[in-house]
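One chain is shown next in C-alpha cells, namely the form predicted on its own.
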Amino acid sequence: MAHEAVLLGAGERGRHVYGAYAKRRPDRLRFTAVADPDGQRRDLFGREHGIPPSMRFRDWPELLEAERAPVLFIASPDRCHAEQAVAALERGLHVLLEKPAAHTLEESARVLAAARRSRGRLTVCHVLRHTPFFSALNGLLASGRLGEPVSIEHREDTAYWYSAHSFVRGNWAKAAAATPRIVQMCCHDFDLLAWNLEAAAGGVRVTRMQSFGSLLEFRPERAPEGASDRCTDPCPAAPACPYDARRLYLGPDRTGLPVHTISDDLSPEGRLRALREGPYGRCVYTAGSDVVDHQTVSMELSSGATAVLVMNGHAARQTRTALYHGTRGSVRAVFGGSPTIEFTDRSGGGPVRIPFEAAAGGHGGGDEGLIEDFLDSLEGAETAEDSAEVWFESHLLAFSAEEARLSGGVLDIDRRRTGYL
C-alpha cells in the first residue's frame, strides 16, 4: 500500500523530484495535500495529482492543521525549512527534510532536538549517500584496504552555467537573504567526509579549521564594456559571453535543469517572457550577487590527518573529486561525466577500477534512493541514517567552515561540537 503524504513547496525539488517519483511509483507514494504560496505552482501539482483544491493551501500550518497524513515532505526555501520541520515533528510526522536543515547552525541544532524528541522520523535529504558510486567509496574505505587515512580532498567543482543560475541571478545571490553557498553546495561534501571518515576510520573526526574564499568574477568592474543589464537587450558582448542568458535558456535542446525552474511556461514566449522581466535574463556583473564564487576549507583531524575541501564555482561541467591517501594505498574518485573509482596498492602494480552499478536520474540515482530508503525506513527497514544525530556533523562542518572565512581565524571545532551535541 503506498504511504500517504503531503508536500511543502511545489517548485523544483517537491514538484520534479518527489512528485516526479510518486506519478511513477504510485504503489509507494501518494500525496494528499499540498502547501505553496504561489497559486499557480500549487494547482499544477494539484491537478498533477489528483489532489481537491480544498487540500491545495497557500500557507503550510492550514495544511498542517487540515491534513493527518503521517509523511511530510519540506522542500520549500531553505529559510522555512527549521520552522516547518520543528512544528510537524512536534506532531509526530515523519519527516523528508530538503537540505539544509535550517539556514543557520543554531537552528539546525533547534531541528535536532526536535528530531530527538519525536516519536516522528526525520531524514535530511543528503542524497550522494544513496548512490552506488558514493556507497561504493564508502564501502572501498570500509574494508581497510587504504589503512590509515593521511591526507584527504574533497572538491566541488560546479559548472560555470550553474554558478550563475544559482548564485548570482538565483535564490542565493544574497548572503543576507539565503544560505551560505558552503553550506548550500557543500553539505553534501561535508556529509561524504564524516561518511567516509566513520567507515575508514571510526571515531576520527575534524577538530580545527581554517577557510578563504571571496566573490572573485561576478561583480560590475568585471563586465564587458558596453555590457546591458539584461541579455535580452542589445549587448556587444553577448557572442563572447558564456553566461549570455538567450544561449543558456533558450531553444528547442534546452530542457530539464535549469531551464525548468526559470518559469511555469516553457514555451518559446514564455521562457523569453521570464528572461526579459524575471532575475535570471539579468547581466551576470550587474545583477547584485555578494556571495562567494570560489572557497577552501583546510582542516586537521583528530588522528593528525589533514584534509581540504574546495568549492570552485568556475568549471566547465559538474564534477566531484575525491582522494583519500592511506598509509597503505590511495583512492580517486570522479563523480560526474564518466564517473570512476580507482584504488592504487602500495604493493604494487596499476591503479584497480572499482565496480558499482551505474543508475540514472538526479543526483546519480541518488534521489530515488533517498525516497527509498526514507519510505522503506518507515517500513521497519534499518538505513544508513537511523539516528537523529547523523546529518548534523556536515552542518556544523558547512557552517563552520562559513565562520571560519569571514572570521579569518582557526576555529576549535570540537569545542563547537561539544555544545551542541
Ligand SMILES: NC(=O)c1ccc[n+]([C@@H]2O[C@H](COP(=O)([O-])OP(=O)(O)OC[C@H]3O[C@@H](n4cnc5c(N)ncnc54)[C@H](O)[C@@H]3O)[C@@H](O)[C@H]2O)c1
Contents of the next structure:
Amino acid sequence: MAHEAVLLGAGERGRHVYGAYAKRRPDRLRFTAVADPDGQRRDLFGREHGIPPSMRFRDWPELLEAERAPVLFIASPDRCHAEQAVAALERGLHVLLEKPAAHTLEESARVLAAARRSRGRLTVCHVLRHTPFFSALNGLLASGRLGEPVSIEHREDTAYWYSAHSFVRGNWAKAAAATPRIVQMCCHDFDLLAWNLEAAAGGVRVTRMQSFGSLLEFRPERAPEGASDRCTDPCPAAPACPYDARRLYLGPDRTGLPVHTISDDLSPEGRLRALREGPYGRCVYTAGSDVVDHQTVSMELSSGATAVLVMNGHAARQTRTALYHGTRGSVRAVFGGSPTIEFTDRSGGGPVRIPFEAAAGGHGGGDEGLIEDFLDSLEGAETAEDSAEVWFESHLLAFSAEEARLSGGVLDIDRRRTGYL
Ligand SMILES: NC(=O)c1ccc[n+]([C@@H]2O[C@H](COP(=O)([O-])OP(=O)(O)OC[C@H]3O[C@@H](n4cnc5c(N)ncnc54)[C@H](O)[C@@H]3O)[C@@H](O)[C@H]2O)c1
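Switching conditions: you have the form predicted on its own, so give me the form predicted in complex with the named molecule.
Next comes the full complex, and the chain you just saw is listed first.
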C-alpha cells in the first residue's frame, strides 16, 4: 500500500523530485496535502496529485494541524527547515528533510535533539550515499584493500553555468538569505568523507580544520565595459560572455534543470518574460552576489592523516572527484560525465576499474535511491542512516568550514563535536 505523505515546499525538489516520484510510483507514495506560500505552485502541485483545494495550505502550521498523514517531506528553503522539522518530529511524524537540515550549526543541533526525542524517523537528504557509484566506492574502502588512509582529496567542481544560476542569480546568492555555499554544495562531500572514513578506518575523524576562499569573479568592478544590467537588454559583452542568460535559458535545446526553475511557464514567451523581469536575466557582475565562488578546506584527521576538500565554482562541467591514497593502494573516483572508479594496488599492475551499477535519474540515481530507502525504512528496513547522528557530522564539518574561512583560524573540531554530541 502506498505511504501517505504531505509536502512543504512545491518547488524544484518538491515538485520535480518527490512529486515526480509519487506520480511514477503511486503504489509506494501518495501526497495528500501541500503547503507553499506561492499560490501558483501550491495549486499546480495540488492539481497534479489530486489534492483537494481544502488540503492546499499557504501556511505550513495549518497543514500540520489539519493533516493526519504520518510522513512529511520538507523541501522548503533552507531557512525554514529547522523550525518545520522540529515541529514535525515533536508530533512524531516521519520526516524526509532536504539538506541542509538547518541554516546554522546551532539549529542543526536543535533538529538533532528533536530527532533523538521523537518516535518519528528523520532522514536528511544526503542523496549521494544512495547512488550505486558512491556505494561502490564506500564498499571498496571498507574492503581494506586501500590499507590505512594517508592522504585524501574531495573535489566538488560546479559548472560555471550552474554556479551562475544558483549562487549568483538564484536562491543562494546572498549570504544573509541562505546557507553558506560550502554548506549548500559540500555538506554532501563532507558526508561522503565521514562515511568513507568510517568504512576505511572506523573511528577516524576530522580533528582540526582551516579554510580559505573568496568571491573572485562576480563583482561589479569585473563587469565588461558597457555591460547592461539585464541580458535581455542590448549588451556589447553578450557575444563573448559565458553567462549570457539568453544563451543559457532560451535555446530550444535548453530543458530540464536548471532551466525549468526560472518560471512555471516554459513557453518561449514565458522564459523571455522571466529573464526580463526575474532574477535569472540579471548581469552576473552586478546581480549583487556576496558568496564565495571557490573555497578550500584543509583537515587533520585523528590518525594523523590529512584530507582536503576543494569547492570550485568555475568548472567546465559538473563533476565530483575523490582521491584516497592509503598505505596499500590508491583510489581515484570521478562522478559525472562517464563516471569511473579506479583502484591501483601497491603490489603491482595498472589501475583496475571497479564496477558499479548504471543508474538513471537525478544525482546519479541518488534521488530515487534516497526516496526508496526512506520508504523502505518506514517498513522496518535498516538503512545507512539508521542513527540520528549520522547526518550531523557533515553539518558540523560544513558549518565549521565556513567559520574557519571567516575567522582565518584553525578550528578544533574535536572540541566542537564534543560540545554538540
Ligand atoms: N538533496 C539535494 O541534493 C538538494 C538539491 C537541491 C536543493 N536541495 C535543497 O532543497 C530545498 C529546496 O530547494 P529547491 O531548489 O526546491 O528550491 P525552490 O525555491 O525551487 O523551492 C522551494 C519552495 O518552497 C516554497 N516555500 C517558501 N517558504 C516556504 C514555507 N515557509 N513553507 C513551505 N514552503 C515554502 C517556495 O515558494 C518554493 O516553491 C533547499 O533547502 C535546497 O537546499 C537539496
